[in-house]
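This document opens with one chain alone, in structure tokens, the form predicted on its own.
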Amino acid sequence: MSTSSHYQQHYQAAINTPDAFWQQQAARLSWYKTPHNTLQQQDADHYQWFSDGVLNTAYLALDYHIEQGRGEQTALIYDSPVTNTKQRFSYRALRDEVAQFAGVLKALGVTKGDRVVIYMPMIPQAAIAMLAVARLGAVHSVVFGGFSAHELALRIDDACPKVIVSASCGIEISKLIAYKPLLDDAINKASHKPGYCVIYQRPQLRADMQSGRDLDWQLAAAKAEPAGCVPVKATDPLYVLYTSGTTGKPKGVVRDNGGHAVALNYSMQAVYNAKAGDVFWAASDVGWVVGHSYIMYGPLITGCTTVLYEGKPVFTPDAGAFWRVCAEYGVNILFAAPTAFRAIRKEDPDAALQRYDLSALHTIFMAGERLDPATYDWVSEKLQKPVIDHWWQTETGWPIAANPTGIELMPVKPGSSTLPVPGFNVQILDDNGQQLRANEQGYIALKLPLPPGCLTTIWGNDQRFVDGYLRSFPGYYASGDGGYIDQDGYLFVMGRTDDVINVAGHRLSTGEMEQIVASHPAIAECCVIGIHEPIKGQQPLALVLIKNGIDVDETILEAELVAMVRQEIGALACFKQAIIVTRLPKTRSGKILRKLLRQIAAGSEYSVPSTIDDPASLPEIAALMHNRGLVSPV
């Protein structure tokens, strides 16, 4: 790669002169008070960005664009195949709805710094509530709609919200999920009691209200006085978003206002090549970080039209749902998890349902899990559009590594998330924290300071932040992922570091094996885990889903997969077992629960996490493992 490339100039500027680089990016935003202190180190572990700056994130997302004459441009498109509802909000209309609901919260005593928990389905009111909280300078904590009462109670006790905003129900393909009983149960379980709950009553199912505590959203908004934007410091928190922790207690990732706005605005241009007026669709949920960054704040700060979709990639009504949305709204940039495209591929392997006009669509981005080359190849072939793999985390809030389409479109290497995004100093370290050479696998770490927009701490527990992320390798943020950087500087993320297995002293990536297994023409999706082997310590086991309409003999398929892995990795991989399953246990955001599968194989006790999408997959897989004699004695 040429060191004089446009990308390299950006990257080196961000690494060598971060103050000047990020001051330039900050100048692209409309501040109440422009920051002069770009980067300040507080102590060995903590840094602040733009500490003397003053702004309001909701103002940047809405009011600013109205002032620039874009008030009538569509800001938000709501598309709900599960309710057969479609709705458009202009920037002016969305701002008015947000100001009105901010008035509701203000009348309930919500002020700067107060927390508001939002427990909502994918409806416009979820977006309105988030922006209304930000408008008041308060701190929102969005909890994925449909989380169990126990998990919601944990988050209530951690965030201690003054108000909880919810809806009467969520809607799946064939069922209604009543939210209010879950919310009531959670409040009963929680030690902290919110002063008020504001409930949006959906016509499909109305909730019973508790007198004195519960308010009807529609009635309260009709009486409210619109509220203005409250200026906040750049270092004040915008939101707390909980991510799973190894201890079982969720970690509240804290995102600040200033660094977050600067980073997202930069990423929309540098990574996604988005500009004001583009239609941007992140097919995720506001309960996850992708929803925060790229359904909500990133597109709106940039002046895009964002799509909020209440449905699935398949069965709403068919595997052409994504293509229908892209065609109907002229989507320019589509962002979804690989699992969504694998689901589409499984139901429609020949992409026969891709009968829609996709001429407006110019780029497809994928993240949230490793993009296996088989899925990359299928989407690339069927859509004939650039497919961009990129890698980031809840903790970083925006991409760590990507093909920087807004700076310079780099050659693609399937299996790689391409290059570190300017601002992220990515290193591969060994067990002792020493930097490894090209193509050597190790721990992926980010040299401090992290760029703007990354987590600043864990809510209410800074020691957990320091111990969990900064102690493994002093001077670095430990990502928890393993991988390598090749001779061209391309990053290959091979999975969580606990997905690396040790076979007779050889450290092997299950991600690499998954890549090989997934390339078999009969395989729709797969997962490889390490299971106990008395002689070699561990050996790999593949769990595979077969494409619809394909009939295979399990014994023959297994032999073919064993031969493929032996060919690509060698006999040292000791890959000998593959089991056909009808489904894999996943979180609602599409991540395979590999740790849970390892626990089943180890014969150890396990608890079913609240994030699981399909608990019924577990007994099936456990039975198949038992029948094969693969479950270790406890």
Contents of the next structure:
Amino acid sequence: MSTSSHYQQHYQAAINTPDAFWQQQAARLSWYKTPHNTLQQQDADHYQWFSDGVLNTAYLALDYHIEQGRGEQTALIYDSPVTNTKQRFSYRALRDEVAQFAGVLKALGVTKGDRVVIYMPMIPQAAIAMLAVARLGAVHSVVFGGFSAHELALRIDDACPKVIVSASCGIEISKLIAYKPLLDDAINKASHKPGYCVIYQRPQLRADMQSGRDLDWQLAAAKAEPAGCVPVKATDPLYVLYTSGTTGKPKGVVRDNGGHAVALNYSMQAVYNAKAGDVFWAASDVGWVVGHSYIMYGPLITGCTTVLYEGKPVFTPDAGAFWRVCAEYGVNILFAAPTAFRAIRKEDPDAALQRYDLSALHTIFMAGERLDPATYDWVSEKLQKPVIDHWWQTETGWPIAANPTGIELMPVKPGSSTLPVPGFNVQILDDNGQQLRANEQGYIALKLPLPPGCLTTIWGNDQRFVDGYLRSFPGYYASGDGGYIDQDGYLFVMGRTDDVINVAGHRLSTGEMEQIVASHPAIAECCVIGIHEPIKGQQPLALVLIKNGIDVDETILEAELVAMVRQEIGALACFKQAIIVTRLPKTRSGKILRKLLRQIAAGSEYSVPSTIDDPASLPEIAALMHNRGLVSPV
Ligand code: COA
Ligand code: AMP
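For comparison with the form predicted on its own, kindly provide the form predicted in complex with adenosine monophosphate.
After this comes the whole thing, all chains and molecules, with the earlier chain placed first.
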């Protein structure tokens, strides 16, 4: 790579003169009060971006474009193969719906800083609710619709919402998911009780309403007074989004308003090469960070048309669904998880269903999990378009490493998420926090300060933010991922170094599953690890030790554990396998050697550590995994 490349110039400018670089990016937005402060360090661990700026993110996403003459341009396309619905909202129409729903929330007492939990399927009302909360300067916390009542209750207790917005049902491939009973159950379980619930009644399944607490969205909106945009400080929170950590308690990632808007706007141009009027489709869910950043705020702040798709890549109705949507709406930029393409490839290996005109499509971006070279090759070959892997996390909110297509399309190396995005100083560290050399694998860490848009803290638990991310390597943010940087500066992300796994692009905690499994009365001890799964990337596997004197049938026990995890976390955990073992490999101090178990399941070479207490446990477990066909072919 030439050192004078455009990319290098951007990258060096962001690292060497961050104030000037980000001030320039901030100037591209319309603020109520333009910030003079750019980056400020508050103390050893905390930084603030644009602290004296005042703005409203929903204004930037909607009203601003109407003022710029784009009011009639389509802001949002809703495409729902599961309900046979297609609907377009212009910027003006979406703004009006948002203002109207903001009026509903305002009448319920929601004001600046209040939290509103949103538990919705992929319908336009989910987007409207998020923007309405932002319009009021309040803080939304969207909970993915696939989560169980228990998970929802955890989030309600942490965020303490004044109001919860939900819908009567979601629609999966061939079944209705009744949301309202889950919501009622969650509120019963939670200690915090919201004042009100606003329920969007869908015709496929109407919900029973609790008088005094529940309001019908449509009836309330019809009576509401539209509400205007409330100015907030750049440092005020826009949202809290919960993500899995290593413990059973999810972490509420806090995103500010100002840094977030600046960073997303920059990323839309620098990473995605998107401009106003482009059609941008992130085939994710508003319950995940991809949905927040690139179904909602990024495309709308940039003035794009965003696609909200209520369907799957396969079976709704077939593996041609992605191509149909891209062609029908002239999608220019597609963003999806590799797992979606693996599912499409399984159903339609020759891409025979790709018989649409995809001439509008420029680029396909993938994230959420490692883009394996086989999937990269298949998509590149079938579409003959650039396929870009990029790496990021809920915590950062936008890509840390990518091929910066809006600056310069760099040569692709399959297996690599390419180069650090300007603003992110990516380093590979060893156990002692020392920088490693090119091609040496270690912990991926980001040198502080982080660029705008990254998490500012963990909701209600700043100590968890400091301890969880900043203490492992002083002066760095520890990403939780491992990998290496090659001689050309390309980053290869190899997987998590902690107990987080990634199932179909969904981030899950094995620690949380262990807590659930361990609560079964027959279980003395257990360990849950992520093992390879050809479509979803990973799936959880439990290794369980039975209490002395208890006699259980493995099949029955497994079914009970599967039901428990499904009940406590949700079907999305895809927890389907549990094996009874007689011992677990541990260090002499009693720590389960999870990495070793993962290596056995991966069929890779492993060395037995000298600290192991019971080396004979290893061949026993390896044999059990082999018998169940759970060891990956190397
Ligand atoms: N609401 C309720 N239930 C949900 C749900 C939701 N929003 N999302 C998933 N589930 C349920 C499914 O119905 C399924 O239940 P089941 O075990 O009763 O069949 C279970 O959770 C697992 O779902 P999923 O992981 O979606 O598996 P699948 O076999 O139905 O589909 C894929 C497989 C690969 C097509 C699908 O996982 C997919 O589209 N993945 C892409 C994910 C993605 O975009 N991630 C975002 C990261 S950027
Ligand atoms: P989430 O916070 O749910 O977005 O999940 C973030 C995690 O997903 C990261 O820490 C990685 O482990 C994984 N991930 C996301 N994108 C990639 C990628 N492009 N390559 C490898 N891993 C990825």
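Take the two forms, superpose them, and find the largest set of C-alpha atoms that agree within 1.5 Å; that set is the rigid core. Positions refer to the first chain, counted from 1. Just so we're clear, the structure is a prediction, and the values are computed from it rather than from any experiment.
Relative to the superposed core, residue 406 undergoes a C-alpha shift smaller than 2 Å between the two forms. Taking the rigid core as fixed, one finds a CA shift for residue 39 smaller than 2 Å between the two forms.
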